[in-house]
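Just the one chain here, the form predicted on its own, laid out as structure tokens.
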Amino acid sequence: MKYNFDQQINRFGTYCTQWDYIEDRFGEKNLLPFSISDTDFPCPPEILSTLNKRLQHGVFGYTRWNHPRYKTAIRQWFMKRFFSEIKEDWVVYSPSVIYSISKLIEILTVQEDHIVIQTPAYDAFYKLIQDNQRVLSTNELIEENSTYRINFEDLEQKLAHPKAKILLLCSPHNPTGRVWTREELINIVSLTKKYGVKIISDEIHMDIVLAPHSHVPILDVADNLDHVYLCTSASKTFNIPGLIGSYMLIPNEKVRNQFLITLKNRDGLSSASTLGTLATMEAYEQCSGWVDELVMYIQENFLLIQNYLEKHLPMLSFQIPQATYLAWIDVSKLPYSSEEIQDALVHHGKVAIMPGVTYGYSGQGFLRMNVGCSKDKVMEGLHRLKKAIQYLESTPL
């Protein structure tokens, strides 16, 4: 490998959510964290070099995103990675994917309209739907041996509801790691078209897809682009969420203009981050090879987990996901509640791994472990997981 993903960097003291503030979520300090989904990897050296050069300039005034280089970098990335052709006019800046989704929900729906999501689901989806006073409509995924598929019969029922206005799609899916096939996406588009439901597709994990699977942008299968909205960012892939910045692809000109007015005039957020915008352009222009190596390293981490669990914790089961750097581990065969498992992990294993119930009721019996880190950290986390389970096993029921 050209790049070193084994390097471990001390993130303490950097106001890091995952390391410095782990107590906020788990109630205890000094835990080894595998929680929030950023990674422990440094940015590609190409990005660091560009940012360092920009820092030496010393002036950080207002900047703009609406220029040919920014849009061309995004367009070329989609063409190179997904063979997907997008138009320059579709590209709009946004400070974050969650902001994008929230604003689209405001623009496209009214209070009490239904937003359909597939569960288990990224926990922020629940909050933004509820706090926008919309109604959460859940299409529970069908789980078979830790592999998930869409319940299309139930999905049609949910989309057929007269108040259903948006399907909030997560593609690839967090937390299960499913990569939706072209056929599945065509079926989704067909159903939403049948019932007049719009699609907002969160594709922030689109680059972290393991072979032989491939990501298909929702715009590639939509026959009515006016009803499809794609939200994504370079932040997950290149570990730059702290630099701020994401973007949307909005073919619908009217909605695009409404969003831009909201972004600038109402919310005052149209001034992009100088470093975030620069990092996105550099990433998409120069760092394709780094992403390829990153994905291979993540796959090796998943293999470590699979082999370790088979050998040391056979009551736990794990299927390598098709995408993301999130291991979705089945602990349902253990005779303990989610609360008991979390108590043992935190207080005896000294490790922070997300309980599956965070992502909805159907996440019961699972753990979500972020493996965007060195192999040594993954192994230490697994040892601590084992220690926690051994504690439970040694404690009388």
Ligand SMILES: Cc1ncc(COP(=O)(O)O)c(C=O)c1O
The other form holds:
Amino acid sequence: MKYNFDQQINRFGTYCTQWDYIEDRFGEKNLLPFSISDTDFPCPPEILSTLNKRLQHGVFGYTRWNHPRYKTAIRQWFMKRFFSEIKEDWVVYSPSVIYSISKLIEILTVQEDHIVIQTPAYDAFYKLIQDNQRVLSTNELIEENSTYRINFEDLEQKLAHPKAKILLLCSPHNPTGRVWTREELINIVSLTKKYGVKIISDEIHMDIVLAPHSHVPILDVADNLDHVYLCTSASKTFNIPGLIGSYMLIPNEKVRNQFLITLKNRDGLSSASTLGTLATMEAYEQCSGWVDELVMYIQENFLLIQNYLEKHLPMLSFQIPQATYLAWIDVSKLPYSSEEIQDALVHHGKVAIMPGVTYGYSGQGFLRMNVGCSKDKVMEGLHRLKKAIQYLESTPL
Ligand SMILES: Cc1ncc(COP(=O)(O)O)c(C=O)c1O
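Which structure goes with the form predicted in complex with this ligand, now that we have seen the form predicted on its own?
Let us now look at the entire complex, which starts with that chain.
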């Protein structure tokens, strides 16, 4: 390994959401956090060196993203990582993935239209649909032994509704870690086509995919590119969301222009983040090897969890996910409610692990543990999880 993912950097005092503001979500300070999905890893040294040089320059005026280097870096990343050919014209900068999705929903639909999502789902999806006054339509994934698959019959029913206008896909899927296969994506595309529903595909987790699985960008399987929108970012992979910046691939020229007008004229956000765009270009140009090592490290973290749970907490079940750095742990065999488990984790284990219900009703009985961190921290988290459960076991029901 060329890079050191074992190194632990103290993040306290950096105003970071994960460590400094853990109390906001869990009601307690001094918890070991495995919560919001950023990682504790520093970004690759290649990016740091470029950012340092840029900081030395000292002038941070308005900056642009719409130039060949930015778009070429993205096109080549898609070719290198996914063997996917995209056109540079499709690239549009956006401050964040959720902003992109929200604006696309605004542009493509009207109030009361249905947006279909697959549940359990990333919590921001619920909020952005509801706060845009659109109707949430849920296609619950089928779970068997912690492995998830799509209920296509139900999906068809939801897409067939006359008000269904968008399928908001999460590919790979947070929180279940599923990587949708080419066949599944082809089925999805054909159903959406049948009912005239557009697809917005959030592919922010596309880089952290564990072998033998491979990510297929939605644009590779869609036959009518005018109805498919891919939103993604380098931020999750390289741990740079605080630098701000994401992008979309929009083949539909009319919608692309509508988005750009909204971004520039209405929302006044077209000047990109200097450091965010620079880091994205550097990441995509120089850091493919770093991502390969990151994925291996995450896989080892998942193995640690699997071995630990088998040995110390056999009532919990866990399947190594196909993608993401999020462990989705089944605690449904424990005879305790989600509230009791959270209470024990926070007050007795002193550990912050997301309750599955955060991701909707069907997440009940699960925990989502972020393992984008050192092995030592994962082990400490597991000890704390065990301590919390031992406390529950020692307390009369
Ligand atoms: C599926 C998914 N989409 C979007 C985001 C957030 O992206 P952004 O901060 O660019 O809006 C996350 C972060 O957890 C995520 O998991």
